[in-house]
Every structure is written in C-alpha cells, then in structure tokens.
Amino acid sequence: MNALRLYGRYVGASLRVQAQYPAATLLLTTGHLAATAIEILGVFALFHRFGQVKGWSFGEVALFYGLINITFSIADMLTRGFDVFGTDFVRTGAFDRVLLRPRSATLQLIGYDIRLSRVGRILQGLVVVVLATNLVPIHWNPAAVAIAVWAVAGGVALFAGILVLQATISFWTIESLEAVNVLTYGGVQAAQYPLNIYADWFRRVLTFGVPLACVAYYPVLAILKRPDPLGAPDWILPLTPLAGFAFLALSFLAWRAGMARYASTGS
C-alpha cells in the first residue's frame, strides 16, 4: 500500500468515527463558524469607529482576514497529530508503537485525526472573502485565483511547520509549550492586518523570523494590485509563499533531530 492510499485510509477512518456522532460534529462545526464570526465583527467595529487604518479599508483587511483563517483552518485540520503529540504520544508511550509500524511516523501523525469541525472556520473565511470582493474592486481572474491558492498552500505549509516544531519540543519537554500558541493563534491574529501598521522590529519578525507576512501580506498586495507601502518590488510579491515551504523543510530537519534523540518511555 503506497503512502497516498494509506493516508486515504486514515482519512476515511477518521471521518467514519465522526459520522457516528453527526449532531456533535455539526454543533462543533457551527460553533467554530460562530466563534470566528464574532472576530470579524470586532474588526468591522474597529473600522466603523476609526475609518481607514493607515490607508487600509475594512474590505481590504477582510481579504487578509479571510485568507489567513482559511489557511490556518486547513493546517489545523491536517496536522492534529503534531498538535497533540506531547500529550497523546510521548507522555503515554504511544509513539513507541508508531515507530514500530513499517510506515513513516510523519504520515501516521498527519492521518491521526482529521477534524471536520474545522470546516466551520474555513466556511467563515470563504464568506469573508466574498464580502471583501463586494467591498473592494478585486478582479478574480485566473492569475489572482492562482496567487490566492498559492498563498493558502504556502500558509498551510508554514503553520504545519510551526506545529511540527511544537511536536519536536515535546521530545525534551514532554508537554507542548503553551508559548508556541503565540506563533499559531497569535500568528493568525497578527496576519489578519497589513504589515505596515506594526512597529519595525515586529515587521522583521513576521517577515524573517516566522514568515507570516510572506503567506498573507505580500500575496494579498498582489491580488489587490496594490504597491507595497514598505517598498517591496512588485515582482517578488507572488513568490513570497515559498517561504512557508522553506520553513516547513527546516521544521522537519528539527523533527528528525528530535526523533534521533527520542529514547522511549520504557513502558
């Protein structure tokens, strides 16, 4: 059985389990949609009170918000195994069984739990993107659609890389550090707004440290056909999501180092 077929089996098993409790799955999905809907209402209230923020309108910021929430929701749905790695695998000794199986540990963790409830946040992000399209002149030609899909793919890779790093830390700390949430949930909050509203040092962190700007800010500028207020050349804007894949590759290098250090629980 090749890796793709095996992953399909994992996904099918996870979906069948959730189908046993359709009411609970529907309520969780609705809850995610409603909770994130409150967030965009808060953004609207901010712009309704103050108007534009450093030259950005609510419709333009809504596009940032919609794309980054779609991105994070997909990453969260596909990498649940890494998110709970310390608690569910290292501390319990379940990772020993994962290593004994003649399949990639990474593939087993990716297929550990595909949560349908995250679809609620994806749908909410899509609704906000449609809202942004009606508020600002966005021309969804094939090039713009391709940039949006490319940005989401790079963003999924970036957030997956952050969760892989979180799992890697568990080899030393057993429990995942809550500080990593600054990069996941905090990163989503930071990427919902244009980069130029932040201080210089924070812009550098979001660009060169954890490159959230590369998967949100710069691609959205390319979609809006708007020049970068910070001076980035137009030609580089569609290329920046590559940083998300580079970050994921570096995260897996750290993951391999962590696996080499793992000495089992002895259970």
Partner chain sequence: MKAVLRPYVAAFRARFLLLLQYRVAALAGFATQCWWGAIKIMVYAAFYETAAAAAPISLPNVVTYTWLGQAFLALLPWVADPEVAMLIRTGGVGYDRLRPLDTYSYWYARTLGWIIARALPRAILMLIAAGIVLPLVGLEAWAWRPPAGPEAAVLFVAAFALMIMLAVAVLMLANVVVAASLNERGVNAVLMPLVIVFSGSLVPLDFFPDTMRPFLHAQPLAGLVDIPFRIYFANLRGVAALEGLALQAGWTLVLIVLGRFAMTRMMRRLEMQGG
Given for the second form:
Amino acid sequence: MNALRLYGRYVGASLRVQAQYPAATLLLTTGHLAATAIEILGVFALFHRFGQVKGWSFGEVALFYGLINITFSIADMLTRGFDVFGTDFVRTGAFDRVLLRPRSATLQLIGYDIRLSRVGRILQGLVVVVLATNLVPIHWNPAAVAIAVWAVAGGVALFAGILVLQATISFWTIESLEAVNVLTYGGVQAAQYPLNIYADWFRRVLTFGVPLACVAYYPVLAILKRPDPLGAPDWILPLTPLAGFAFLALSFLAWRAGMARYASTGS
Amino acid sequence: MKAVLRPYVAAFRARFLLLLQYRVAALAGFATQCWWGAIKIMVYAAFYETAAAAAPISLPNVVTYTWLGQAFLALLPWVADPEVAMLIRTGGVGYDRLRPLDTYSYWYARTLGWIIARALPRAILMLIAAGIVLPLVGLEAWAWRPPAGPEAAVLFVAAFALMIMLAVAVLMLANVVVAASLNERGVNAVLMPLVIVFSGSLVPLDFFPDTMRPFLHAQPLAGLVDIPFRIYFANLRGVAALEGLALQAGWTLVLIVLGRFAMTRMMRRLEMQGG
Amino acid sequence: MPQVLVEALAKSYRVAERAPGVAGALSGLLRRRWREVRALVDLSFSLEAGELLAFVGPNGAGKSTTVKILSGILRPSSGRIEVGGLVPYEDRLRHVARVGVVFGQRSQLWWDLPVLDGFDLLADIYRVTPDRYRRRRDELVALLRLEPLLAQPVRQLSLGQRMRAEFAAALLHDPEILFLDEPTIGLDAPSKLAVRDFVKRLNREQNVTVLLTTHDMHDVEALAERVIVIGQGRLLADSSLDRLRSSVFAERRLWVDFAEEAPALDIQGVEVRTRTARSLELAFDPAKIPAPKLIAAITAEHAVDDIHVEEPAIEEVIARFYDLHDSGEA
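Got the form predicted on its own; any chance of the form predicted in complex with the partner chain too?
The next block holds the full complex; its first chain is the one shown before.
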C-alpha cells in the first residue's frame, strides 16, 4: 500500500467519521463560512466608510482576500494533524501511537482528521473571487488562471510549512502554540490587503521573513496586470510563489530536529 | 459566606494557577496580539490617510481601541471552555454532580479562572509594550493611551468588571451547548465569528453602516468590547456611559438566567441517559 | 543471539519545578528550575524468542520508560539495546513493523470508527497483504470472540470489549514480540481472565514473545515464567516466581485445625504465630524441617481436622522484596 493510497484511506475514514455526525459537520461548515464571510464584512465596512485605500478599490482587495482564504483553507484542511499536534498528540501521548506504526509520522499526521468543513470556506473564497472579478473587472485568460493556481499551490506549501513549524515547537511546549496564529490567521489577515499599505519594515517581513507577499501580493499583481507600486520588476511577479515551497522544505528540517528531541525526552 | 464561597474560590484558584504555568503560551499569546494589533493599526492608518474625515472615531482613539482589544482578547468568549468538553467526554461531569455544589456556579468559577489566567499575563505584557515601550521609543502616535480622565477611568473599571462577568456568562451558555451537543468545534465555529463581529472586536461597531447602529448598540455582545473601550476614551460619557453599564449588567443577568435554565435541562437529560 | 538484548540501559529527563502557590506560579513565568530525574539508572537483561516475561515494580520504577525505549519511541541516554537485531530508536519504522504494543490506558483504535474499519486501516498502515490480513483477522476475531463487535464504533464498546479489540489490533500484522503495558488495568474479573488466557495461548501456541508490565500480581502469577523486578531505575531481581518467593521468604506458614483443644507444640525450628482455641498458625523454615516431615510429626501425636501450607501471596513477596532491598541499601 503506497503512501498516496493510504492517504486516500485516511480521507475515507475521516469522511466516514464526519458522516456519523452530519449535524455537527454542517454546523462547522456553516461556521467556517460565516467566519470568513464576517471578515470580508469588516473589510467591506471599512471601504463603505472610507471609499478606497491608497488607490486600491474594494474589488481589488476582494481578490487578495478571496485567493488567500482559498489558499489557507486548503492548507488547513490538509494539515489538521500538525495544527493540533501539541494538544492532541504530544500532551495526550497519542504521538507514541503514531511512532509505533511503521509509517512516516508526516503521512499519519496529514492523514489525521481531514475536515470537510473547510470546503465551506473554500467556497466562500471562490464567491469572493467571483465578486472581485465582476467589480474590477478581471479577465481570466489561461495565463491568469495558471498564475492563480500556482500562487495557491505555493501558498498552501507556505501555510503547511508554518503549521509544521508550529507542531515542531510543541515538542518543546507540549501545548499547541497560539503564537503561530500570527503567521496563519494573522498571515491571512495581513495578506488580504495589498502590501503597499503597510509600513516598510512589515513589507520586508512579509516578503523575506514569512514570504506571504510572494504567494499573495506579487502574483495577484500579475493577475491584475498592475505594476508593483513598490517597484518590483514585472517578470519576477509570477515566480515568487516558489518561496512557499522553500519555506516548507526548511520547516521539515526543523521538524526532524523536533522528532529527535521527542525521542530523547518523550515529551 | 466565606465557607459558602470556598469551593468556588478554590475552583477558580486551581484553574488560575494551573494556567499561569504555561509560560510559553502566555508569551506566544502576547506575540500574536502584538502582530495583530500592528496589522490592524497599519490598515486603519492607511484608510485614515486616504479619507480621515469619514471616520467616526479619531485615529489615536482607534489605536488605543485596538491595543485594548488585543490586550484583553483572551477575555473574549470565543471558544467554549475546553475542559468542559473534556469532562463530558471522559465522564468527569458525573463527578461534578457528586459534589455538594451548585454546578453552574462551580463551572462559572472555573471558567472565570481560566479566562483571567489566560488574559492576565498577556494584558500586562501588552500594557508594557504598547503603553510604555512605544511612547519611549518615540512612537507615541501608535501607543496605547491612558484613559481620557478620572471619570472615564472609574467608569472603565466598572465596565471592565462587567465585561468579564458578561464574557463568562456567554461562555457558560456555550459550555452547556457543548455539553449537550458533545461537539465543541461546531459550537466554537459559530461562536467565534459572532463574538468577533458583534463585540466590536473586528472593527468598532460605529464603523459599520449608520443604519445598523441602533441594533449594534443594543445587542448583548457590544458589552464585551465596544462599550467598555469607548468608555475608556470617553467616546461614551455621562449618561451614555451609564446606559452602557446598565446594558452590560442587564445582558449579563439575562444570560446567567438562560445559562442556568439550559444547564438544569441538560443535566436532567444526562441523568436520564445515565451518562 | 537473544531476541531482546538490553545492556546498561540508562535514561534521565529534566523536569521543570515550581514552588507552590501564586508566587511560585508567577516566578515560574520568569525563570524555571530544572530537576534531573533518572528514570533508568542501569538496566540489563535479555529475552529469548518465545519467552513470557513480566516486569514488576512500583509507579515510577522505570517500567514504562523501558517499554517506550524497547518499542522505539524513546532514545536512551546511554546503554545498548537490540530487538531482533535492530536498534529500535535507530531503525524505528522497520522495528515497529515487527512488534505489537497494547497500552492498557490508551487506545490505538479510531474512536468514532467501527472496529472493522479500524482493522482495515491498520492493515493498510502495516502493509499486510489482503489475503494474509483476512486470514489473520478471522483467526483473531474467532479467538477473541469479536464477531458481534465488528460493526460497532469503538466509543460504544465496554472497556473489556475494547481491550479485546485492542489485542486484535496489535496483532493483525503478526508481530514477533508483543509489549503489554498494564493490559488488565480497570478490567472486570472475567475480562481479566480472558486477557490472561489469550496472552498465554498466544505465547504457547503462536510462539509470540511477550513482555508485560503490570501492577496486578495475579497477572504475574497466571502468566509469567520469569519476573524482572525493578526499582528506582535498577534491576533488583530477574528470576522465576518460585525462586523469587523463596529468596525473600525463608519461612512458610502451616495452618492446623485440631479436633480438640490446640496443644502446646514444641518442635525444633517451628514457631507458633497465632493461636485460637482449636487452631494454630505455625511458621517454619522448609530448609530446616520440610513440610511433609512437620505434618507427619503433628498428625502422629494429635487428632487433626484440617491442615494446609500457605504460600506467601505474591504481593507480599514483592512488598517484602522492596523492604529487604531498601534496608539493604540504607
């Protein structure tokens, strides 16, 4: 049984569990839909009052918003095991059970609890993208679609990397760390506005530290066919999502150090 | 009186001390809230730069509002007490029923201990960072400012106490729903967005379209953020401030009554199921 | 080459300490003190294929640490360990594919899934080929009488039922060694008997090596040919149960019910411990006077209703063993 098929089995098992609690799953899906719908409500409230922000319209910001939310929801759906790693695995000792099985811990963790409810948020993101398309308007030619898919893929890698780092930290802290919400939920929050509204230092963090701008801002500029008001050359815009994959690779290096630490302390 | 309260005080204390141990979690929460605060303030600043005249609250006040919100974020009732869900799952609720205590008050005390312990270290750190360090390094434009005056300060203390009471009353309702539905995630998924929007945590309630104001100002969750914070910088003062306090107190009472009622029903059902 | 080889195993942890009360909690936020805990100090033993070994010791003696190291979850601080020629923590994936583990306090099944779905998933995880899986599963289902439980979600099983399912789950991939950590904890008497019976059959009939930790001395009595006693991270004894017993209790007890009033006995090497109107409890050292000889001596002179020799219960043996050991150390 190769890894991909086993992953398929895990998905099947997760879905069967969720099917046992249809009401809860529905509630959760609605909740996630509401959670993000409400965020865009906040953005809308600000635009309603102020009209525009530094030359960006609501429609354009909605595209940033929609894409980053789709990205995050996909990552969130795939990496629940890493997200709750501290509380559900390290603290309870359930990670021992993972280690007792002859499969990589990574595979077992991404196979843990694949949540259907995130689909609600993905759908909501798509609705916002459609809204943005009509407001701006955006012309979705094949190149634009390809850039969007590529940006989402890089973004999923980036968020997955962040969650792997979060899990790695819980080898030391036992609890799942809220601080990482800075980079996940906080990252979504930051990336749903265009980079040039932020202070200089913050732009640098988002480009070179945790490269959220590389999976959101720069590729979206390419889709909107707007030159970067901060002066990044046009040719580099579609390449930037690569940074997300690099981040994921580095995260897994840290994860391996965490695994070694767990083996020597047991928690 | 002291003897009567003792078990509840003990429940509060035990939970409070336990959580204070999570040093890293406290620092982590602090870091999170600094980051969020910074993003929010930068976004506000960008909008104010574009069209400051359109804003219902001045930029320095919105900045203070944001830091207050970040400092006391952990006091917001946005997730049901995880221990309650755990108790239900492990059958520990049965033990609670064995104790010669009023279960509602007992859980209330525990949940109170939980949220205060989570919030306290972060609030102190946030006050130091945003209220003292920022002005010291020359960023007073972005700092958390002191209350608007002695009157605002006194009123805020009352509003703050009510805000915590109200928050725990909301959480208790959530706890009961978790206990009855055995599903904390679903409850949290619904609770969180409601609290964030209607408390004024997302944006101050007056930023929403003017036509929604009467409703936004009267609903219970306004007492969690919008009312106390606006009292703090005297955006609500005099009679309006007192009205705000009355609204907080009134809703707290209503929610406690509702929570007790729901809990009694839920416990009866648990007893009938033998669980 | 023994199947399990443990040499000079040691393991220490650092744990955070804090002073009690509010002040302690607050100061703990700023600075932590660490204390070194030596879970295992020096442990050596070996185990041949097909053996059944019980690990006995009080809480904190190092039993769980040993099981965790043996199963590849923990890395020791020092010492050498090999299981079936592999170093568990170096070669975890290959190692765990060949061992089965049952933790009495934890479940490895999926709480919300039916038992059978959990088995299927485990077969996928352990890469058991479909027909081997089917054969093995049916065999275990029959042995453990799981048939009526297969369609039920795990959360609905009683503890005894769940434990039977756990055993099957741990054995689906046909492990050579089974580690059992407190497998009978919390079970009712019939479930305990069923578990013991199953473990014994597994060991005898399928030649599975079993290493068991337990607090329940009846488990030891019923199962183990060999007992390892550990305390404070060290091996205190490694022998058969009988030898262990005679090593700590030189004396045996003899209960005699007389048909008449209990007499005043005076036999060399025998002491009267308690006396009622018509019965005596005697302590004797079998090395000085063997039981048959003593009984013969008594029945020759007195009319006796009933007579029996009592072996010290294993709880007593272990408790006494620790007493002796502590006083020896002090």
